[in-house]
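As structure tokens, one chain now follows by itself in the form predicted on its own.
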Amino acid sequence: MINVGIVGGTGYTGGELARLICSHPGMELKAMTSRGNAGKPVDSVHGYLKGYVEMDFQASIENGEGLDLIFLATPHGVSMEHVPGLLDMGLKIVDLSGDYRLDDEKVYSQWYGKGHDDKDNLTKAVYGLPELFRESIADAQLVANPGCYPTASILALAPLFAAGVVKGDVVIDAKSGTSGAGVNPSIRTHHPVCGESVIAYNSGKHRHQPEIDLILHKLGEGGEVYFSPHLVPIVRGILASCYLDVNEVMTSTELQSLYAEFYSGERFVHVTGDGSIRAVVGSNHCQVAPVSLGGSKVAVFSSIDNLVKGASGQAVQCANIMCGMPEEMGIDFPGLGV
């Protein structure tokens, strides 16, 4: 049996790391930190835990004994301030925060607009996509776990890259629900605002741009990522749709065979015909569509729920790998479908 923590509990990642823990066959969730909630019943900010996690929030992590692996759930730039204490007392760490997903301080300090305080294991850090790095992510000590808009749109392009067919820029149009921007309110997840609407927003400037931009650079050459993200008037879930050129014709159905290919033996990642949001939401699964829009015009269609696949789901797919667990152990479910 693993024994895990999870710092930063309160959010909808952390609640939903201790929803996924609380029945994983692997995995027994020990502390839970929260620095506003500090001795008060985990289950009175998370109502769905009740019977199912019996513990009081504590303020922090004050050793490392009895505990084997830490989620970090924590806000962009409180991450780096626990990864060096951790890693000095043995423990394994799966961040889900931007932290250490870019491997260079200048770009990070661009997209963040801080600088890092962690460099040496910034460069440690692997990049926490089972699907593309599960050797690199079964000898790691620190995984930084993928963002959730870079999960779909990596998933979505990947086998491109990798072929070598990738012909000029692609464009990603990605529409995210609002659990997305994380558990404070601001006036654009106002329901009054974002209830009735979609929200194209940080086009050009999202902190995920160079994310995709460099796993997807690391597998193949390509031309300039441009991304765009929208909200739209649901909880969860993320549709990715990409469009770009490739370097030869091909059909629709040649794509879904090269796809079929690169991700055979995936147990979370399904070729299908079409995207849909609702097939996917509230499991770990990504159902990837490619379709020939005629002559070199591909599109790719992606969907994940953004707090399972996206987040908390993929976390624990990365920890069970570091553990040297069955990788879909406690989250081998399907989509709810309506």
The other form holds:
There are 4 protein chains.
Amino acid sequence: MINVGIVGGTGYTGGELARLICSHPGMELKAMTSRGNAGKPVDSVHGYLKGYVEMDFQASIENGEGLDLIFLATPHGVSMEHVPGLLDMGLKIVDLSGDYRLDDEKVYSQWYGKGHDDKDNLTKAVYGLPELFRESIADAQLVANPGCYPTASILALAPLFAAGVVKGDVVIDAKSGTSGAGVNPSIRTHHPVCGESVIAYNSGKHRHQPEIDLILHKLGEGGEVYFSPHLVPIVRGILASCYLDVNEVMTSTELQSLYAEFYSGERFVHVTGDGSIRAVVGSNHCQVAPVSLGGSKVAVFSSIDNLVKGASGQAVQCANIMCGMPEEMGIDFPGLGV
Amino acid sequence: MINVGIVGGTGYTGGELARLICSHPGMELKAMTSRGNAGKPVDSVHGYLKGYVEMDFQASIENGEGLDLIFLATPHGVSMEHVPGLLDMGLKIVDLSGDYRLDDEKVYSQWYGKGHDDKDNLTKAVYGLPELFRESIADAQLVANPGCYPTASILALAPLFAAGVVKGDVVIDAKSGTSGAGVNPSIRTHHPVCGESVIAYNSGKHRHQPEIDLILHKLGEGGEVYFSPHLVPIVRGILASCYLDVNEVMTSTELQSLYAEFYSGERFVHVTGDGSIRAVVGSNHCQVAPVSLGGSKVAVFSSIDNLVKGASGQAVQCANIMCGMPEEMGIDFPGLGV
Amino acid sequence: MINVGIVGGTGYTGGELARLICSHPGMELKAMTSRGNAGKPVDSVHGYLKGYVEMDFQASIENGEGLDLIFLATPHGVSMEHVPGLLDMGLKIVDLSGDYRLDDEKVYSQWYGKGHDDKDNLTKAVYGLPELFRESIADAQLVANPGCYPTASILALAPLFAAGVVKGDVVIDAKSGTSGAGVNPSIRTHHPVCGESVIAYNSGKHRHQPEIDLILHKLGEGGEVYFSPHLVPIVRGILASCYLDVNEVMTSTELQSLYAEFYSGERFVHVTGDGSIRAVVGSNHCQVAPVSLGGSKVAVFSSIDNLVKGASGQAVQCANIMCGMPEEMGIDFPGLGV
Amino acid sequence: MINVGIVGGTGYTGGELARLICSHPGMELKAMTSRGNAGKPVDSVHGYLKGYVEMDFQASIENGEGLDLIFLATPHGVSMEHVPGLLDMGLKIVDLSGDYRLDDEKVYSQWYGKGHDDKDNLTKAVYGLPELFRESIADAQLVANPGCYPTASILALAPLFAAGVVKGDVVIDAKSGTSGAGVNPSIRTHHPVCGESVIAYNSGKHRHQPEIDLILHKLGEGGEVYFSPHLVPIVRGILASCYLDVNEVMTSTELQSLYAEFYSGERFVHVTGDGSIRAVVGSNHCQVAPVSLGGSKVAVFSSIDNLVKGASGQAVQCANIMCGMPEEMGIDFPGLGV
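May I ask for the structure of the form predicted together with another copy of the chain now, the form predicted on its own having been displayed?
Next comes the full complex, this chain leading.
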């Protein structure tokens, strides 16, 4: 039994971690922290956890006694305040923020608008996408859990980059549900604004663009990655539609074979014939649908639940690996389907 | 041609007024005020008005020169600061806030949580529901535009109260789109919170309850009104489902006849067989569907667009009447339908 | 380990049963039948079950060998064709249709528009609402799983009927997500029709009305039940808003105490302060919020996931009880929350 | 006053035409036909037209006496049955189907899966996008009204094709509301299926791809057009996100200037800073937002209401031009905004 804590437990990914961990047969939730809600019962903030998480938020983790692993569900810039101390306590860490995903402090500064305060650990952190970096995750003390968009996008494109067939640039047009924007109300997520609309935002300027670019180019060659996110009026789910050219013409069937082989044996990645979010909502699964558009042009549609495979579910998956437990433990259930 | 101004133009009802007035053949929009956006182009706040409303927000109305009528789209408690001065300028006023809807300052204080600063005008204001108070509106200098829920609810129940057949209490279960909550983001209208939910709120405690109660009892006898609002994940529209007993058993057909007669000749109220919001969205129309549930129990379903017939469209309808223009001018078009 | 089969596996409740059973530690899914899809892989119809349910639909259950219990996810009128034969095979049955919920064949005929072909078993069936009829369910061979609306409504009102405080009629205004309409497309569930609307339908004429009425009056005295369902544009979830008078005035706090005591020890029913669907989606939980509206008028808001506590989750709960397993086994997890 | 008829009046575009025409000061609706609903009142099918369109559907147009122009709101393949006869009657025609949009019968056959029965008129028809082909439309007797996706896509890309700066292929990732799928229920538009999902469909295989390709290449050189449509859970609206390279690097500001100049004087096309559907819903307006993604990569976001500028509003715009009326007559109002 692994004893875990969640730092930053009032947001959606913090609540989702607690939701998953409370049913996890190998993990026990020992502590949840919250600066703003310290002293309050967790289920007074996350009503759906009533009967499942019976503890109060505490102000901090203190000395880490009795804990094996910490999930950092803290905002960008806050995680790096916590990491060095927690590592010193000998704890394993899965950080759900963007603080340790980019391995170059200059790139970090450029996209996150602030300097990095923990450069040593920046380069030691392992990128927590198990389907690509399972072995490194197993040995890591600090895992940078991927962003929601990068998870969908990288799983969509990894087989082509790894096969060395990418020709030129890649355009990713991603559609996300509103839970990706987090727990704090804003103009963009105000229902009258987003409820019957599709909103393009931060095209070419989203922090997930360099993250996707970095990881894909570790796998193989290819042009630039252009990332264009959109908000759609659903609560959970991302569909990333990726467009690119390949340097050897392949039919949809050939593409599907290549993908099926690449993801052979993976519990959470499925190759399907078409792109849709519905089937994966509520689950840690990802569906990837590569399609030939004619000639050398290829589209790949990739769908995940942004809060599960795109955040807390993947964090549990990483934690399982880091702690030597079966990778799928506690997250091995199908999506809602409808 | 009537020259009008809008005080408090940054909210949804202010923008909606401008949207309607810019196509109104007998009304010209001369000024829009905003405390927070004074000096900014109106279409920088309401992008959809680009090409239709080409003016800047001004800080205030000043002396009212060149104006005939003011729409107050200000919050509760703010309208009463403006009314005395504007009346002194000789302007007609349609107030979209709740400040002048209740005729008793004590009831106002009880439900709005503050004293009333303009008691004189409180009792002079005419309730702006044209289907019931057309003649008084024509003579009024100050009209209190009804709330969105009261518009739907009163139109649903007026024929039965007026017929004197109401037996006992009335329960109104109303479902509103999120635009009714206004332009400012909040937890309840945060899409991840309301997007896949129905939320009951303020049951028996909503300010619209005494408003509905007051007006219905002006029409005839009946028991108490209990009002229970709900938020549903649509942007525009209200469906008020009203339940009551009548003291003489009527079939659905008989009820429909009574309603058809009561609303005979009305341009904006239609008696239909079942309740649904879709047909009235984008329009000033109201659909009312009375149904016998068996025995003496009756349900009446009433649907409107909360921003049109429930707010700005009705305000234009009142202004038309106050200014001697055809009542339907500028608002005589069908709903979107789909 | 209990071996189960699902008859009628292509609809939403059939798929949902499979989704729950595949993670159930004490239940094994041995067979799913489908008239239309016999011979096809289950996951070709329910894509989200890929990797979890690896079998083909079969045409029928045949002799029942190797099976302990059958879930009938068949339409009204079809279940009664299957029941006698399956009972003869010695199988336990949980029937999710309406065929055995009413104990009087005349009432059945009146509301379902056809005669009942299995009158003997009609009166032997036990109504499968564990919170009220746990002991009878434990001894039953045939359980009639409650309808979705009745589950929400009866749990909302049972404490008041059982306390004998109901005065006069009860009005239930229920709002349901579209999955309640089943897997077959129709005008009412066509997205352009229902997507930005609320639709009242079958007021006073819905088959769930006599079901609610029957069960509540088994618990205690009270007037007529009037049931008025509405379709809202969400996929999962029901909020039943119930209105009634009580014969002794109670504050909201007193009501909550009465409810808390009534449901004391229940794993799946929670007394809360306000009504909302969000917290229970994806779970077998029900939230019940009784509120005093002033005087003797009371509102009770009750929310469930219509496919889980309102159908398949409750069916599993009943099956657990019938088979002597812990009642919460396989369905003891929180809702998605967001 | 122009007298018009609508052939095929039961669908969404037929109803929308009637909605617009009933408020059009220069157009009078004389007849609506429907094969299935002949003899029924129009407002029994389109309830929102009650009080505005008071006629019965007729079975056919007969001899065209008293009519000046016909809108064909008939399905693909059906319009070509009507066109020759109607032209012979001397009527002007705006065809909202795809039958006359492609000028090559072989391309038509390839994409529409059937031969073309009216080849003579196929090459005579004028493509009804006023912003590009205003003069030809003025002289045309037969106008092929553009598809919804092509309207958004072509308006997004025309300035760049016309400027001769397009380098290589163009990818269009379009998101459409469900009303684009028409009035008939289907699996894909069943609310439980599409309500909380995004669905990619017909990527590279949609009939609108050759239409977009054809028109853009009439304007200038450029690579292939790849079109990838998606269904999103909104009722009205399309956002087309277009991605391409330009052969001279331009900043977002430079792109906006180029677009502003190209669309200078256009009543219905607006250059904005970012892509969103909300502002144009309910109107004939199109918003186009060109953005530099860095280097030579450009994104252009284009939004319309699919039933107005993407269908019936544009058809009215064309009819106005064909009949020598002001182009914006009857469709010159802002979007709902919220």
